[in-house]
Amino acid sequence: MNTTPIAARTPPKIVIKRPWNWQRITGLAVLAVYALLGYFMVRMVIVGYDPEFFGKYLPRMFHGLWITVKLVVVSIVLGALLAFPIALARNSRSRVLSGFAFCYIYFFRGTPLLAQVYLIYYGAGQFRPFLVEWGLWGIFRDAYFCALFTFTLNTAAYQAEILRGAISSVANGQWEAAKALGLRPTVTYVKIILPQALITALRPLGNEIIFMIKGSAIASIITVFDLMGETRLAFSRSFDFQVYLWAACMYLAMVEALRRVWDRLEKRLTRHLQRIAD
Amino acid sequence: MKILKLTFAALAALVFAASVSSADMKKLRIGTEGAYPPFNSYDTDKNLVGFDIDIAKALCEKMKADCEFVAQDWDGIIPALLANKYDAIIASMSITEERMKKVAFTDKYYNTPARFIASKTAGIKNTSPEGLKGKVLAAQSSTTHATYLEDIYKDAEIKLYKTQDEANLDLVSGRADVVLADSIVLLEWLKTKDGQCCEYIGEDVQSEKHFGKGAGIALRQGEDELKGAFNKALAEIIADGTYKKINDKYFPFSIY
């Protein structure tokens, strides 16, 4: 018997063919357009640099940024608190509860945020005598509060739907196993179902916050001087497109910061699923 | 590569065709807001109507131009002119120094003063910066009135709205204490059902630096030929009585 191993052959050389076909030309053309756009944007900022203009509007824009952050953080947190009971109601066996939650989610997901903000802000204005009587006018008078209130209701609907889906996605066996161990339903929910559901809910929730960051620009049309409001004011005074570019950068920075936090969170929540090298 | 060449040829032809047709037909695109009664607004059939619109039509007739109206939010009305979305703005725009840095203006076609209004029950009489200290003052954003409030009333809260109607709505609801705007626009609103709550306060607000010399037609800088044509047509409609006819259709007194 011949036991000499077969000599290893060198692998064939990989030749990457890059013919000048249509896909390649179109791709390059699109890239060129992007590069050109990028060039003009950078040029606009450099050529249009005006220290007086920066000094006048940049501090105001940072103040606007702060208002936007406050609006988003507070509405997301309050919305999350509201979302838990709504998601539970939506999953509940009671027809009334589940129907009520369904209608709530249906309305707030099915209508534009812009319309909701208008409805609450100018709607409240129409019902002033009633609101004064109930002692609520003091808060509904404030544009910032109206924006916060609408955003909270809106995001609560979205978050409830995300949460409901995530809770439903946890395998039924988990409930059965908990029951077999004699755990009370509350404990099962808090200790077993929710931690698993949150892993599923994490990414959609991140998306929802990103939507909220961008959607918060709507507050500017009801006279709140958030980042967008300040940007519009600066633009209306100067007609300089640069300010929109700065605003875009600030929004981008917010979303990027959130993305990083979310990556960390996901790593931590799924640490039991990660393979350890070796 | 052949297709690339063809594309370029087609593009070049398009550009050429566009430049030829604009030169031949003398087409004019007019930008206006459409939310500023009685000067420019939509009627129930979505047609643009108002003093500005009638003046624009009369001018176009004199200039023998084929005019087309473009409605544009007030916030972006000058940028859109500069971006060539239309050729002239006829939308009650005051001729101010600040705007002259960006656009050119024809002669004024009307001039009305600015005034404050407030709720009849509020008891606000003094419209000086001391009198309105701590009050909420409302105006439409990007207007001469907004700039005036921000420059003069440092100790008051200033709220700016996308349209004049929204500012008025907040005066009715009590979120704003006073509104500053063009006196004619406010007069028209005071006649409406919502407007019954409120009345003029103080005298006409004077400041040529802020409010300029009246409303003119805004054009891109350097288009002197068009500016000359507009000024000539304007003089003609004033001379032949067309202007007076339009004026009388809307106002019981001359606003020129």
The other form holds:
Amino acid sequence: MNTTPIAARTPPKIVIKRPWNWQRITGLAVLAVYALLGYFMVRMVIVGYDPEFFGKYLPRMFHGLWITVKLVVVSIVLGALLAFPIALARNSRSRVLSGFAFCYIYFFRGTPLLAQVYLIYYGAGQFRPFLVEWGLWGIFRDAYFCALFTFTLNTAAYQAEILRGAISSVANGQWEAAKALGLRPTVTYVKIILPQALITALRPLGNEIIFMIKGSAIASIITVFDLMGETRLAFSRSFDFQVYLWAACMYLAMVEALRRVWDRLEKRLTRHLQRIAD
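Could you switch over to the form predicted on its own, since the one displayed so far is the form predicted in complex with its partner chain?
Here you get just the chain by itself.
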């Protein structure tokens, strides 16, 4: 039997387990990856530095980077303009509109982007008389515009599905409250439903842009001299593997820059919301 007075007993130690700071761990992992890539880049530049090689191909790669940025930005913007009516049609009560939107989204989300590029680029020639008659052949015979058209249709399908899900996630009570206030359906949609839906869709839309940045490399298959196209050309002439490492770093820099901008945008738009820590 323990005869030690209760007051003299040592109180038990309470161990509080602090949750892991995953955001900090992720940041350290990203820094480690950048440090490793930087080491290999510096090592390759020091060991295999060739002024003639870099002077000849690096400006061309930066030009290809600019083509990639234009291709992605324009296709994302045009796709967003096309995605909004498709999302509305998908949520429509009309079976015709809803069925058409469903088939469009199902096709472009269910088939490879490379196959879609081939269908547009090589298939447009089958309709040349029709395209010449309507004055569109000058567009479809150009590889850049074929890639832009395909990327726009593809990202419109993904963005439409994201918007459809975000709009459907808004509680029905928002509609009922707006109706009780006497607001018209159009005003309710624009002023109440869409702002909430866009906040919900912000993160998936950022992922879609990242997907398009990486998927834009497919354009080089149809002779578009974007970043990957210039990289393939430089490698075919020099057989120097460094060009692919430089291209990978450029793609990584674009994705990282977009990620940081998107994080800032998300924090700015959701500053009125209180996040509950897990």
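Between two forms, the rigid core is defined as the largest C-alpha subset superposing within 1.5 Å. All values derive from a computational prediction rather than experimental measurement. Numbering follows the first chain given and starts at 1.
- 2 Å or more on the CA of Ala32 between these two forms, with the rigid core superposed, yes or no? Shift at Ala32: 2 Å or more after core fit.
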